[in-house]
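Below sits a lone chain in C-alpha cells, taken as the form predicted alone.
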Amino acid sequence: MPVLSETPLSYALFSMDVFTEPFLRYALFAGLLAGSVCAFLGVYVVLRRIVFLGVALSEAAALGVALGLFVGWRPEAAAFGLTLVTALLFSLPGRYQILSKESLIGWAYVVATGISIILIAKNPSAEAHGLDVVSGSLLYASRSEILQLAAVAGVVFLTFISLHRFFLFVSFDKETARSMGLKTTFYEFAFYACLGLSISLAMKTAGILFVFASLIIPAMISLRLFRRIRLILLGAVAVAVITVPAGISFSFHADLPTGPAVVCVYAALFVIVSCGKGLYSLLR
C-alpha cells in the first residue's frame, strides 16, 4: 500500500481510483450512510447543546457491543438496547437539585467506558474487536451492515421530514410547546430512538471516533455557513457526503485508520472553512 510521501496530498484525498475495490465500496457505502445521518441528527445535537450525551450515547453503544460479544448476544442487538435505554433515561423530564444532568451524563459515560474496557479485557473475543470499537472497522464493512444502515437512514430521515416542524418546535421552546398541547414526552422519544439507534449501528461499523465527529463538525461547519435551518441541515448532510470518501481514499494512500483519517479530514475542513469565514468577514 502506498505511503502519503510518495503520493500528492490532493490525489490522496480526491483520487476516485481506490474505490475500484469492492471492500472499498462497501467502506465507501457503509462510510457515507453512517456519516450522513450522523451528521443530519448532530445538527440537533449541537443547536440543542447536548453535545456531551451524544459522547456518553457512543460510549453506551460501545459498551453494548462489548457486553453482546462477552455473553454471546449480537453485539449490534446489545448496542442499540443498552443506547436507547441510556437515551431514553435522559430524555425523562425531570429536576435536578443537587445533582445537574451534566453530572449524571458524565457518570454515565465514565462507567460505560471502564465497564467497556473491563469486558474486552475479560475476553478474547471481544480484545481483538477492541480497537475496532475506537476506530472503526469500514473496511470490513459487510453487504448486511450496509443494508441495516441503509435502512435506519431511511427510517430516521423519514421520521424527521414528516415531524420536522414538531422537532424544532419541542427542540427549541419545549415549555410553549407543551402549553399548546403537544405531546412533548413523545417527540423527545422519537427524537432519542432515532439518535440511540443511529449511534448504536453506526458505531459498530464506523467505530466512536467516527460517529461521534460525524454528530459534531459537519453540524458545526454548517451552522458556520448558513442561518436557515432546513440549509444547515443540508449542509451537515453534505459535508459528511464530501468528506466521507476523501478520507477513506487518504487513508488508503496514507496506510492510516480509515475512521481516524475521516476524522483528520473532517477537522482539517473545519479550520478551512472557519478560516475562510473570518477572513470575509475582515475583507467585507
Contents of the next structure:
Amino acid sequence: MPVLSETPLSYALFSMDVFTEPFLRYALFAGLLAGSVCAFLGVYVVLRRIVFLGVALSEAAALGVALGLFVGWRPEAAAFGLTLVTALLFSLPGRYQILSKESLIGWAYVVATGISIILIAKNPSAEAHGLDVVSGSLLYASRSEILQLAAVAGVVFLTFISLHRFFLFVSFDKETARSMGLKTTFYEFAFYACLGLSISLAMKTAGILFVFASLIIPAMISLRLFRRIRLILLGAVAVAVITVPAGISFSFHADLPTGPAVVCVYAALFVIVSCGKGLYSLLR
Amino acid sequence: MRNNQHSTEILIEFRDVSLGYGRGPVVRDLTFSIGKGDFLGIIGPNGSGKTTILRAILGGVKPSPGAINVRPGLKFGYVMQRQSLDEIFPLTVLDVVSMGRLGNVGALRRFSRSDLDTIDHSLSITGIADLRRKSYRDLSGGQKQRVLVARALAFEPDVLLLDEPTNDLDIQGEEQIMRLIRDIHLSLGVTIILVSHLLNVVFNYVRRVMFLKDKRLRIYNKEDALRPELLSEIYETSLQVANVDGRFIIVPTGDNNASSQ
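Other form of same protein, the form predicted in complex with the partner chain, not the form predicted alone:
Let us now look at the entire complex, which starts with that chain.
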C-alpha cells in the first residue's frame, strides 16, 4: 500500500477513487451504516450523559463476540444479548447511595475487558478476531454484515422517526412523562434495545474504537454546530457520512488501521469545528 | 390529624398512609382528602417528605401501609422542580410545551389542529407565546417556570401539582409565578396542590395549608393556620404574623424560646 508521505493529505482524505476496490467499497458501506446509526444514537447518549455507559456497552459487545467465538455461539447473537442485558441493568431505576452508578459501570467495563482478553488469549482461532475487536475490521466487512447493519439501521431510524418526540420527553423528564401516562419503561427499553443492537452489530464489524468514537464525536460536533434537536440529529449523521469515507481513504493511503484512522479524522474535525466556532464567537 | 371538611367532590383521598423509600417512612399516618377546586399548600422544611407526597399522588411511591384513592380518570399536570431538569437538552420553548400533549396522542399520530390550539392556548395563558422559538436553556428562571407550567396546562389537567415553583426566583419572579398559579386556579378551575418551604409565598395564595413536621401532617384552613402561637409551635421559634395591605407576612421575632412559653 502507498504511504502518506508520498500522498498529499487532502488527496488521502478526499480521493474517492480508492473505493473502486471492491473490498474498500464493502468497508465503505459497512462504515457508513455503522457510523451513521451510532452517530444518530450518540446524540441521545451525549444528551443523556451516558457516554461512559456507551463505552461499557461497546466492551460488553466485545465480550459477547469473544464469548461467542470461545463457546461456539454466533458472535453477533452473544454480543447483542450481553449488550442488551448490560444496557437494561444500568437503565433500571435505583438508588445509588454507597456506590455510584459510574463506579458500577466502570466495574462492568474492566470486567468485560479483562474476561474478553482472557477468552481471546485462550482461543487461538479467535485471536485474529480479538485484535480486530479493538481496532476494527472494516476492511474485512462481508456482504452479510452489511445487510445486517442495513437492517439494523433501518429498524433504528424507523423506530426513532416514529417515536422521536417520546424518546426525547422520556430522556429529558422521565418523571413528568410518567405522570402524564406515557409508558416510560417501554420507551426506555426500546431506546436501550436499539442502542444494544446497534452497538453489538457495529462493534463486531468495525471494532470498539470506531463504535465508541462514532457514538460521541459526531454528536459533539453537531451539538457545537446546531441548536435544534432535529438539526443536531441530522448533523451527527452527516458528520459520520463525511468522516467515514475520509477516514477509510486516509487509512488506505497512510497504511493505517481503519478504525483508528477514522477516529483521527473525527477528532480533527471536532478540533476544527471547535476552533471555528470559537473564532466566529470572537469576531461577532 | 384527620380532615374531612370538604363539601365538594373528593378527588384524592389518603387513608392512614405511610410513605418511604425502603428505609423507614419519610411521612406517616397521613389521612386527608383533596376536593375539586381546592388550592392546597404543603409546607415543610427541606427533606420533610413534601415531594414524596406529590409522587405518591402520581403513583410513583406506593403507600405502605395505607391507601390512596384517586378518582378514576383524573389527569395530573406535574410541574417538577425546575432544577431537576438537565439543560444540556437543546429544546425550544415550543418543544417543551408540546411534550404536554404527548400523553394525549398516540405514538404514531401527528398533533391535530386541536392539539396545536391547546399548545398555543397554554403558551398564551402563561404569557410566553412570544418566546416559543427561544431556546429553553437561554430563558430566565421565571420564564423557565412558566414554560413548565405551560407544559402541564397543555395536558389539560384536572389537578396541577407544583413542586417548589418559586425556588431560586427573586421577589418579582416569586410574585409573578404565584399570581399566574392563582389566575390558573381561578380562571380554569384547576385544583392546585403546591409544595414549598417558603411560608410567605404559600400563605398569601392558598386556601388550605398542610404542615409536615416530625414525619406527620397537620392540616388547617388558612385563617386557622395564621395564628402566631400555632406557627411558633410548629416551627419551634417565635413567629409573628403581620398584615400589610391585605398581605400576610410571617417573620421571626428572634425569641427562640417562645414556643415553649
